[in-house]
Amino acid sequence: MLLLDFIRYHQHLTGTKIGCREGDCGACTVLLGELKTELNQESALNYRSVTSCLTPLGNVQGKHVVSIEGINMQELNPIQKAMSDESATQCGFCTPGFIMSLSGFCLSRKEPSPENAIASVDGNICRCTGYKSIERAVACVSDLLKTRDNTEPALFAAEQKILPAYFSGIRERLLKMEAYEFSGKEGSNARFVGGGTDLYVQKHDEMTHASIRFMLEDQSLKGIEIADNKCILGASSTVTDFGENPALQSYFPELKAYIKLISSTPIRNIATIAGNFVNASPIGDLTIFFLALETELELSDGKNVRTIPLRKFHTGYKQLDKRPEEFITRLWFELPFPNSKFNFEKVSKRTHLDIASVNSALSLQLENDAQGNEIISKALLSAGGVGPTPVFLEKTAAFLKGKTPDESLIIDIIKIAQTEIKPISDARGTEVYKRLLLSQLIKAHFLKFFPQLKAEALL
């Protein structure tokens, strides 16, 4: 069962609404807290936004769910009264999702920052308020935190009266609930299930009925290390885990960047990695990204443990090379050296929460030769929207080997690249348009990185 379902049908709080029941509009917003605890430090009270209409019931276990009837007082919280004083509801449907958004905001640990308060609701779309007005009631939130400090955000914002006075007692609420460990039900018919983010979009009636085999709370998945240059991560890590992991940021500089265009907050705060590779989508944001970084995959059928490149993973249009009994464990990559560049490109219909048309992102690894010229001694390119799966360019990068980095390089790559691709027309756009739109992304990708180049000889 999902959580939406539960919470509506068997607990009777309809506060939270049935909208798209793809992720995508945000109206079944709630809260799920728990304790995380971070390496030489007591566990920590933690807060994310999850789309209920995609979370199954087995993911909430052990921790506290909060849908928009646990935020009430006496009198409107000042979030909701926020959204009333500025105008910002009109026929209301869409206001309980932005109301639990900014109430996770309220509890996490970003700096409240309006920019921060606007980006906590990019999972929350409006039909008929028109944006200024939840942008103004937005403002207004992130003002209420201006004084916080180093406070818990759960003990601030019950102190301060934005939210229900019994936030302050929780942590200690789930330190006594006993561990237990849950992964649903056992069997060789038994489906994997991480975030359930894609699943229960494709395959809502089948899943309800399966027996499955929870992933996402298994600590033996979990968990982001950085160890002999490289960065090796569980499967189960969230987007959100990958993106606002502080090492991942020093390598990545412009991670937080890319990982906003991938999906929308609620979706990255459940959404696993390795749920995006076996998706198998040819467009999967993450898979590209992770193909242009030479990845391994370890996968386990329980008993063996073998490892493949992601760049064999895909062995056709929805099709793996895994085994039904296998899931991934983990998966490495190796950190950029100083003389590294990497970066990720997406062109879709909107900038935030949609899908790809095409995708792309590249690695280079440079170096000088005898005379002081910088050249490419690696690269790694990846593309997707473009063929019946994410595709890894070998031809491309393997001629970027040793060149120096100019226009005509650019031009003859682009060449390249159109030969290794298979794109078709669809909703997305047309095989033409999307051999235009990767050659735009790989002229994209050299500017970015040698901004001396000139772009009009590239026309």
Contents of the next structure:
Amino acid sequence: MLLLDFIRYHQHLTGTKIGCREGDCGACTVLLGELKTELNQESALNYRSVTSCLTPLGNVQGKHVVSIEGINMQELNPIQKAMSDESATQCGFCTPGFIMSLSGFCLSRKEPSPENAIASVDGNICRCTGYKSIERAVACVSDLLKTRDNTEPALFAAEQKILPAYFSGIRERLLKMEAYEFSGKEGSNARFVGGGTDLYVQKHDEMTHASIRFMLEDQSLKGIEIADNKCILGASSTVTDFGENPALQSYFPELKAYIKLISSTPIRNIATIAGNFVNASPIGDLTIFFLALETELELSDGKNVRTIPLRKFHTGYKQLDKRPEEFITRLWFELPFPNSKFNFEKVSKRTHLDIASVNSALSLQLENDAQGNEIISKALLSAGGVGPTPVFLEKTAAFLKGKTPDESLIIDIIKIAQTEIKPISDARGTEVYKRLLLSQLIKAHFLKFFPQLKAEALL
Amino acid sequence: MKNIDSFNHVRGESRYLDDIPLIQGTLFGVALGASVAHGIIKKLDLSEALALEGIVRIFTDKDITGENQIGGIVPDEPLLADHHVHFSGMPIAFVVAETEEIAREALKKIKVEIEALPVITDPREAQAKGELIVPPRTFRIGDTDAAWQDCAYVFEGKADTNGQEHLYIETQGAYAVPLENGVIKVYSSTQGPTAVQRAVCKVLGVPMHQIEVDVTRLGGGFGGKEDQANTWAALCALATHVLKKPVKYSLHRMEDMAMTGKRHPYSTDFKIGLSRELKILAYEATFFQNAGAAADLSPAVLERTLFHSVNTYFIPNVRVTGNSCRTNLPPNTAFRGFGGPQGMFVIEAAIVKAAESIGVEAAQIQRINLNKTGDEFHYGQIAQSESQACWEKALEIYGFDQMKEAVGAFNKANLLHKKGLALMPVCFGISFTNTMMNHARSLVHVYSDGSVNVSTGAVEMGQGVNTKILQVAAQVFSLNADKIRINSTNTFRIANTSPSAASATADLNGKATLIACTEILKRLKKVASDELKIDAKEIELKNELVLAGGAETGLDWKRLVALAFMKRVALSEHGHYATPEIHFDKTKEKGHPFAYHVYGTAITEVTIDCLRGTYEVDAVKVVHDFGTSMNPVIDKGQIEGGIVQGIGWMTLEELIYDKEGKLKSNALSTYKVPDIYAVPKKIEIDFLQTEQDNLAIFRSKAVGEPPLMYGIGAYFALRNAVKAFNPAAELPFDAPMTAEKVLLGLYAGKY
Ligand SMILES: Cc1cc2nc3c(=O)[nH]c(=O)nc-3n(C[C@H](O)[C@H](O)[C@H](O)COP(=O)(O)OP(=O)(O)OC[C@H]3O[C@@H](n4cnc5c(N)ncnc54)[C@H](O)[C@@H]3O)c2cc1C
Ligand code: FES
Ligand code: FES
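Same protein, the form predicted in complex with its partner chain this time rather than the form predicted on its own?
Complete assembly follows, chain above in first position.
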């Protein structure tokens, strides 16, 4: 059962709304609170917003579930007041979702800037207001948090009467809850469910009676480790875990900007990396991202473990080199060297919360040749939306090796890239468009890496 | 005053259809939609579905107790397909089960064999084959044939606009509950409770006094629930009528998107002629409206396209013809603007085509041709124009000339980004173009404790109409808002209503409320006059006190009401309002169809990324003719929302049907509406306050639809930005301007 149905039709709490059941509107947003223990640290109370329409009940085991009813007080709380005062609610159907996303923001440790506050509602669609009034309300909400120092957000929110007083006691109540043991008792044909953000959209009906193995909270599949210039990620790391990792942010200075292009806050909070690979969409953003990093996967069937390069994982349209009982446990890649460059590009019809028309990642290693010219010593180029699988552009990358990055080189490799792709026309664009777009994204990679290149020679 | 619902909205306590607590024994229905767009049903095998545990009944056209007909304007739309399927998603059967899950399970077990017939998705093809919903209509003024020879310039072209999915966030639905004596109460998410009532009565074969339709509020409508809520209500009511059990159906998003009609796509040929001084002397257009498989509201939508085909320009010679073309898409329907936007897009395209060909700026042609008070529209009405006032004010207060210079300088300095600017003046007529629909009623009760209850035919869907009606009552009685309650919209309380549409809801229902309250007030004053022995003319109610000649009298509202009650004075009134002055003669296509027009001008600035083809709207700056706004907060919200919806239609929102008539953009993942990052970075709205009398409630002009058309500016601004990068690009007039079209335009002819 999905959390949404449980809340609305079993608990009869009708403040949580249904707009799409596909994670795309945010009307069903609720919060999940849990205690997270980082190495050698006191456990921290952590809240995140999620789309309840894609969250199986199994994924909320041991957590504090907050629906809109759980944040109502006698009077309007300041978040609600801001939305009401700014007339940021017209038909009102989207409103509880917005309020919950903003409550999630108040409970998070994100810096309380207006930009971050706006980002917290990036998964909420409002068809009525035109968002300007919502922007004004959201600005008031970020102001509420200005005086918060290192106080735990939930305590601060309770003290300041932003949220009900009971939030100050949640830590104790969670501590008293029985620890959730990963049971592993499911039948051998159990389906792996990560965040469920693909499965419950694509196979909604099938999942109703399926036997499930919940991966998202399996601690053995979590964690991000950095050692020996290598990054090892647990398969159930979420997009948020990945994007908010401070160490990774220093290796990929634009990581936050890339991540912002992927789905929305409540989806990223539950969507796993393994889920993206296994879903095998030809335009999976994480797949394209990790392809250009020569990522290796570790697969296990519970007994035997093997590793395989991500490049070899997708063998055909939605076909994988994976037996049904195998699951991904970990993945790793070499961190970029100081003299290497990485860039990810994505263009979709709507810039945010949309699937790519075409996406692409390029990583380059550079060195100086005998004459002191900068040359490309290694190149890895991936592209999505241009074939039945995520594409690793092998010939293009090979051609780059040993070359000096200049305008004519870019024109040359675009021609090669065009021979390596087979886009089709669909709802995300015509073939002609996708071909042109990939060329443009390749130019974009290079113009970002080498701003001295003459753009007019490329356009 | 804030929207009176906002307190409950932000707490999640407002009640929508799916939130109504269920009555025990409620059954759940789900409709089976056709999987092909055109064909003959050869076999419909329900046996496997019926064998499922928990299935109660499966309804097909044979089970309809009345008429299998829900067409509003033209009776051409069966509720459930008989043997002929006309569009993909057309309801064929209605499964009723003990749970929704079982009903959905059963859907998959129904076996339908349909012999496919040729599918038409293109309105021009339909027209060529004679597939018209109603005969073509032509509006004309002057003599275009004769005028062409006086023109220094004549240009012809084609302009297309795609449809638009309403995407009200609350999907369609209905819940029918049996009462005694065969009465059925239908909760419906509809803009037209009476339309639902009529459709249900026809399908069930029962008189209207047996069907109570009740609407508390909608989670958005935008026209999509004006006529198309009827289907679900009729299906649920039919099942209730037969089974004597409550039956509910709340559509899943993909069902809603697949089964319901949208804004009409149009394809249009135009011809425009100008004098050397850039005066538009003649304009002709032939519209091909993609009506879908049944009439629904298409003829009325087409009519408004013709009315607004010259937008806000005065053109002495006009001939515009509209074809409502029958295709195999779901029947298209009302959507904010109601055909007006489609008409305005074409004249704007024609002006741009002329400007580009002559080598002047479009704004020059626009400005010279704005209408003035006294000009005659091609349908005979004489303009009371604010067109030039809005335009000139916008140019001035927003510093248009400086904006233009700045954009020019930016484009010179930047290669990878280009900016574009466009002006979009708008003139939109207020009233149902079908004159007989322009009336409304309001039932006002003053209870003996002084509290007030108001019922009207208006449906609250976020536009704030209930707030405005409350303001009317509060103002007339000089009462605090907390003394007044606005009831749900209910056909047993208010009969024979027009739908909440045409931006006229607050005007019509507000005026009816004004009439009812004024009548009660008159009686109360009489009571006070008798009691105080003071001439009624001296008596005034102010802030809940009874004043005489401005001085307190010791009487207050509560005591006055109690007194009136004791004196057996009627404290209830049913007010009726019918818009005066309006008329339209369809045999001549002339008359005075609109109570008034709303004017405005928008300046839109955009920036495109010339590498990736993506874009942002930097700003939309508007001067809007409000008359005298009675609720600036709500009106501003309507304008901001309308602009963004209009921009969505012109940019991101791309409805895609394949050749087989199947919707490809069938979910929120493939049909993208604006999110918080896609909206203009800045929206500025300036109020053009006017003092002239008009027929609006408290002179506060209607504001629901007109702003949507400001969004058209975004299309032309993007076009200008593309041209700044690639002046040689030949860009067809074909909205929406998606990122794909921008990129292909930027590089058209380059590779
Ligand atoms: C609204 C919305 C927006 C989205 N936007 C984007 C976007 O912008 N870019 C993008 O790339 N994707 C997007 N997605 C898709 C989705 O969020 C991602 O693909 C996500 O990474 C899937 O992870 P998950 O954990 O939710 O997968 P799930 O749905 O749980 O699982 C997906 C598949 O992976 C399998 N699986 C899960 N974990 C494992 C494991 N450890 N080992 C083996 N198999 C496993 C499941 O059995 C299933 O077959 C979007 C989805 C939604 C609903
Ligand atoms: S219902 Fe739309 S995101 Fe869950
Ligand atoms: S207020 Fe209607 S969808 Fe946001």
